[in-house]
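Just one chain is shown here, as structure tokens, and it is the form predicted on its own.
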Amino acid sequence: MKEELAPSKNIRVRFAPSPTGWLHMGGVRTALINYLFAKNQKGVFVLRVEDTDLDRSNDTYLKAQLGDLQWLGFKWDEGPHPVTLEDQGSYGPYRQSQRLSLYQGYAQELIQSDKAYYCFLTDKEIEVMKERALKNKEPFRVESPYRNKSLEEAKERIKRGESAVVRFKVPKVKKNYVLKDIVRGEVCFPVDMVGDFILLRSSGLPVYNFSCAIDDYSMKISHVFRSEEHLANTLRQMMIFEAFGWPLPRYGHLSLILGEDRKKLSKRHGSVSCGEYKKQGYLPAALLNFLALMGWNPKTEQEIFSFSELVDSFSLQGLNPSPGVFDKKKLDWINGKHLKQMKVEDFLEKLKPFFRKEGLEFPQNPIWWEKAILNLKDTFSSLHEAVNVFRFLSDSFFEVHDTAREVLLWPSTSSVLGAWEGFLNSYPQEEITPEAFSQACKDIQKRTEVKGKLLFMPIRTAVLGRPQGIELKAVIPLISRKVLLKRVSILQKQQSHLTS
């Protein structure tokens, strides 16, 4: 069973991303539970930068990532400033690559306490050993010739030019280590699962589990929820916190989020980066109320939460082990229903971008937009969908597609174009009401003996420039008279030019 939290006053937990590439739905998750426990708790959330690989690190994804951090709207109490990347907070530098004397000087502490040593082993030697324990079948674990070899000697080594890495000392007893998972209940570790791991590469840069395990310490971090494939790594950072006598923070080992192939989420499944949901037109709070759903409960039927709902619902006992399903489908149900609840202004101010990009041209009047959004905000579940849907509206924009060949050939669709472009011409005002629209189809009919979808194909293609799409009594008040008289004209010469 999973053990039931003391409430602490000094709660602390950290998101540590790697600026090796753009920030992953996952990470995102990872994120948005360590910030929902902190606010909800009144902690503090820190953002530490873990960027020791050198040769894929940089600056352009470290700024990508906290911008994309910025636009879900996290805030970040301690960490490097999202622009300047400066250190904001008191437990600096943020940055793992500022900090590598502080891991050095911890190695050393290690050495000179005989839990640590210089291993010379060459790569060529260890593996060697793996394929001795493959040809047996036994599990590889290290076991380097110069655990026991005296610090003296080791030293004359190094000043001679050899290169060393750093080994910490497996302790030789027979125990398991049993963490207390916030999420997972008792997991035990035998002590045997692991042999002499390095602690510090020959380079000197630290390897992930001992950066990682001083920075958790030194940041004063009480909480560390992180994905379930880091529980792999939790023995190591118990070992090195048992070694210099330090508490121990509470560990949460998050589900895995799956593709649904129930395979784990990959760039295979299509968008996994945050940015490219922001491209698509999702929402920051639709984005964030998936997420927490995969792998937490809140134990009521509500389901759509604005982002400080989340904050104010959350709970650990909410949490579960169980993997979640990335599902496409509940993202874009999710996302309508948040783009729904959004003001007509605030709506029009997220489309702006997007139709700006497509060239896209509109009335410039609330009322007109107003009724738009409302007419049409249910056939679309992100903004680049809208972008798609109100193409149609646009004055700039009239395409006829390739589907409108057929109905363009069928021998009565002349006749209804003729009603239509008739019926256009004799209406009063600019603006056609949806039940001057209905009775002009019932005339058209009436008119031309055509009915059914040879009278509504070409009228749609007339109207949308292809015979399937959106309901024309949601479009056509939103169309004026002018631009439908356009469109039927350009729609007529097609239809004569395939007839000719």
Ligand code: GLU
The other form holds:
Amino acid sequence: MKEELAPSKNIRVRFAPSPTGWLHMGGVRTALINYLFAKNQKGVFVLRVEDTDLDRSNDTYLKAQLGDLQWLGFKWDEGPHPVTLEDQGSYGPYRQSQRLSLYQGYAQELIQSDKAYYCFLTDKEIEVMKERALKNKEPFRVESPYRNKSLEEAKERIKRGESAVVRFKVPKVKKNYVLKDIVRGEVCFPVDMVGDFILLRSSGLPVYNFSCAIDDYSMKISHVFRSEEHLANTLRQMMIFEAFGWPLPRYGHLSLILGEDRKKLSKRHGSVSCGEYKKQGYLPAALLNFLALMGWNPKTEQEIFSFSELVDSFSLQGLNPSPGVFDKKKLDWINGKHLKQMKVEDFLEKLKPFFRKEGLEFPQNPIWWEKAILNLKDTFSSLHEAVNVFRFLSDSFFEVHDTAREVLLWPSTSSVLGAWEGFLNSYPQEEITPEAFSQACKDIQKRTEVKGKLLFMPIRTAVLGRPQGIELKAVIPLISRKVLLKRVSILQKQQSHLTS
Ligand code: GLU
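Please give the other form, namely the form predicted in complex with this ligand, since only the form predicted on its own has been shown so far.
Full complex below, order starting with the chain above.
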């Protein structure tokens, strides 16, 4: 049974990425659910950087992740500035690597109250324990002989130069931990599920569970939404909260995102990083719309949402514990819908960098653009696909594709191309209307006595450089007569070269 949440004051949530790689789509979904909840409830969204893995974390990844979040439209109330990385907010620093003394202080507090201890087990000794457990087919748990040694003895050893980790003393009581999860209802963890786990490594750096619990408490986080993969961590974090006597935040463990083969979404399934979708020309609003619907049910027929509509419609009751499938076709469909809803000027603004990159040039006329987008908007669902369609309209682009070869070798092609050229030469205006084009095809058919694909494919090739592709009626009015003449003459040259 899922519990109804009483409206709560002082809502503070956090997204806590580790800057050890690019921002993953799963991470974006986690950030999104936290953000929607916070903003819907007029709460605070904190961005905290979990960078205590000093070897794998770096500022390049951090800036890239913050840049992607900003591109998506997230505005964090507290956390590092996306460019300068300067902290904003009164619970900082927001990078865990700058909070190390805090964790060390709290670890000392647990040691003093006998809830944690110094452990001198070596990696080798732990390896032997693991092997023994494996051989006896028992679950592995660290049983440290140092658990009940005195603090004085431990301090002596440290003084002698021995290195120690700080381990949490998992209570030896026979009680199960019960989590009232916002998404999954009651989750029961047997207390013997975990052995004494590490809080601080011998280097003094905290492990994730410790720094996370300390920060969720000290940053006054009220709700934590994260992937269900973290459930076992949550048990450890609950134990840490209990040891300090701190009130627990509310947790909601989001369902996994699966690939279409129902395995956990990974690189094997294609693009998984936000940056790759950005490069391919997906719109931020469409990505967020798509990810929100994965694991959250708006309980209406509406499927297309702007970011602010998502914020307004969000409710925890719609969060779904069953896994979401990353359905790329659905993403394309949603992206296409968002593209079609955009104003022509906005759409063009988004396309321009792609055109520039590809060296494509177009008429500078807003009426032309209006018509181009109206005629072609059903042929693409991403900016990347749009570029591939608009390419055919660019004055600076004409490429004869390999598939044209067969068409150029047909004996009747030369007379069709000649007649098409004749029509273009005699047409009195630069812009050819769809009606004039239909009439021209009929006239060419009559004159050359060529019909069907033998007629249409050479004309199509003379316009697009290939016998397949977009509907000619939609593109002819968008390419000037002068450019069409240039194209047919290039094709004629290739044809005579091939057939001579
Ligand atoms: N840094 C953790 C991660 O990236 C955060 C998990 C959490 O939200 O507690 O998975």
